[in-house]
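Just one chain follows, in the form predicted alone, and it is written as structure tokens.
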Amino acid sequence: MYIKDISLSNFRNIAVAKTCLDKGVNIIYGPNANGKTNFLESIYICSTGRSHRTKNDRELVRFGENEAHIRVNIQNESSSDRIDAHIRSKDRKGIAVNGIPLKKSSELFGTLYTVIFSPEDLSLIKDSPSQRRRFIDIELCQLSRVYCHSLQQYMKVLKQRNNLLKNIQKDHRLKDTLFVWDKQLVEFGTKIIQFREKFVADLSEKASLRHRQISSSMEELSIIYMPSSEGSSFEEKLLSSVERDIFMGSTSHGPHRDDAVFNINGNDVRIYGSQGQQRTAAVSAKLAEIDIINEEAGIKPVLLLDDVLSELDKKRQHMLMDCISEIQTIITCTGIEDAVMSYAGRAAVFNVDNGVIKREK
């Protein structure tokens, strides 16, 4: 899978742009705050239906304009697809695939597979559990519509249950209706736990192989899924924590409180690892993402590297570039780092200046 071209209109600071991309490495360089990340963000929106930077679509529309448009043409081995995103500052965005409007943004998953890697992802290990859950959820939503549906339903039920818990504080007679939401929470939550358990086990196996490559087999990485509740005990924990949940006005057990632990040589990297080890573990996890998509979907995803090379030392830069040579990669950077210099001769190189994207010869 690769992106043939992308057209933008009034997207953030980019007024108008049409860019044809190469199948291999594409280097987008220029000063900060000129539109490099905006370019990657537009691709990510056409992959997942949402931005990785903001929840407010209004921020995606160029200042002074009411609408923004994105069009991406994708080529697979035997087929091609077109994704159109119509973003409105005062209304919900609309997304269409091959001219057919989607009822929900989640229906977009599986059309364009991407893996995005930004400086924030290097903090995946030491950040809060919510960041690791988001990492797992985004990948699983790309791979399984069943998971995506279960997650959406779970979050809706969780919101309803939490609202009811707050109302029970005022009227305890409502407690008798809690079982309605508990039943649904267990139903969708159990599916989520099963999917995550399998995914993290697969991620751990593949990330371990990648980590050995990067660390020259000197370190052993493992990733352990830490569910708030095991599938078999989820209902039991909900029942046992009812009074506490009513007092707190929130649900204390369930997949919304899951986590994952990254260990190197048996030690928790978040606590005992150096910054270099934490970043290497994050790189390994991202590379494992690519391997999982390739194995599960039979497609090599598009890799978006958002100014991440400048955050890595030279050894990790070269290791990362060596591992991604066979997939379409779009790299943003302020200048052409040494790690990509060897690719510059056969890569497509683009300069971004104040929202204007120009291909260099």
Ligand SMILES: Nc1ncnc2c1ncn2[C@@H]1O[C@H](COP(=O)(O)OP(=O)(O)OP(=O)(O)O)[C@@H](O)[C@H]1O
Second form
Amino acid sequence: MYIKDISLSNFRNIAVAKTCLDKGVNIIYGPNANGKTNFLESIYICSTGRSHRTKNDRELVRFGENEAHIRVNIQNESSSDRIDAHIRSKDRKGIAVNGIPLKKSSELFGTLYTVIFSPEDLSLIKDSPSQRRRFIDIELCQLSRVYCHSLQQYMKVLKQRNNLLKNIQKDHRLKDTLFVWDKQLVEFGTKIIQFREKFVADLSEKASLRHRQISSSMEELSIIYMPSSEGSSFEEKLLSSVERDIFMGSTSHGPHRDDAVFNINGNDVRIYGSQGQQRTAAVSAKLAEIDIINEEAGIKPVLLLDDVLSELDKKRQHMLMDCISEIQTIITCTGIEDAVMSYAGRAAVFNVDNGVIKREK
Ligand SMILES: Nc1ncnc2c1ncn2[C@@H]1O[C@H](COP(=O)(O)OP(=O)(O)OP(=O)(O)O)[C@@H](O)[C@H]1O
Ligand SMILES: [Mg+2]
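Show the other one: the form predicted together with this ligand, since we just had the form predicted alone.
Below: every chain and molecule of the assembly, starting with the one above.
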């Protein structure tokens, strides 16, 4: 799959733009604060229904305007699709595929597959477990509607259970109704855990291969799923912690507390990894995602690489560029670095200057 063209109006600092992209590598370069990330963000919104940087749609609309529009034309093997996103500063956004408005943005999953690497993605390695869960959830939602549904239901039931736990603190008789929520929580939670187990095992295998490529076989990456109910079933853990949950007024075990650990040569990258190692591990996980989407959905996603090369040494930069030859890639950089330069002959090059995107070659 690849993006043929993208049109923007009043999206962040981009007043109007219509950009035709190449099937292969597209290099977007320009100084800081000119709109490179904004451009990638608009594509990501058409893929997942939301920004990778903000939950607040109002920020996406150009200062002084009320609405922003994004239109993306996609070419699949034997069909094409059009996605229109209509972002309003004071109302919910509307998204349509081939002119048909979607009821929920989750219906968008599967129309445009993207894998993004942005500086924020380092939080995948560095930050709290919630970032790793978010990563796993976004990927699995792109791949499976069953997962997406189970996750939505789980979060809904969890909220209701937590409310009930707080009410039980005031009136203990309500405890008799807890089993209703527990049954559903176990049903959806167990499904989520099974999906995540398989996904992380697969991710680990593929990311380890990619990491070996980029690090010239110097480093061995592994990713280990750490369910909060480790060692016993989710149901057992949930039932054994009921009294504690009532005391705390929240649910202490379940997929909402899961984590995954990234190890390089057996050591936790979050604790022991250098900046470059952390970045390489995050990039390897992202490249592994491409392999998984390709295997599971039979589709080569569009790769969005935002400022990925900084912090990687020259050798790693070149190795990375070598890995991305087969899929449409949109890569941003502030100058045309060495590694990108060696690609420039084969790539489409765009300059971004104060929100104006111009093709140079
Ligand atoms: N809603 C908005 N309306 C107008 N301008 C905005 C809006 N939101 C952000 N901007 C502007 O967009 C610019 C940032 O764009 P962007 O993040 O795409 O920069 P960049 O080219 O990726 O820079 P860097 O190389 O530093 O990452 C900033 O100058 C910011 O003020
Ligand atoms: Mg940027």
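No experiment lies behind these values; they were computed from the predicted model shown. Residue numbers count along the first chain shown, from 1.
J.: Would you point out which of Ile136, Thr329, Leu287, Gly189 is found at the hinge linking the two rigid parts that shift between the two forms?
T.: Looking at the options, the one at the hinge is Leu287.
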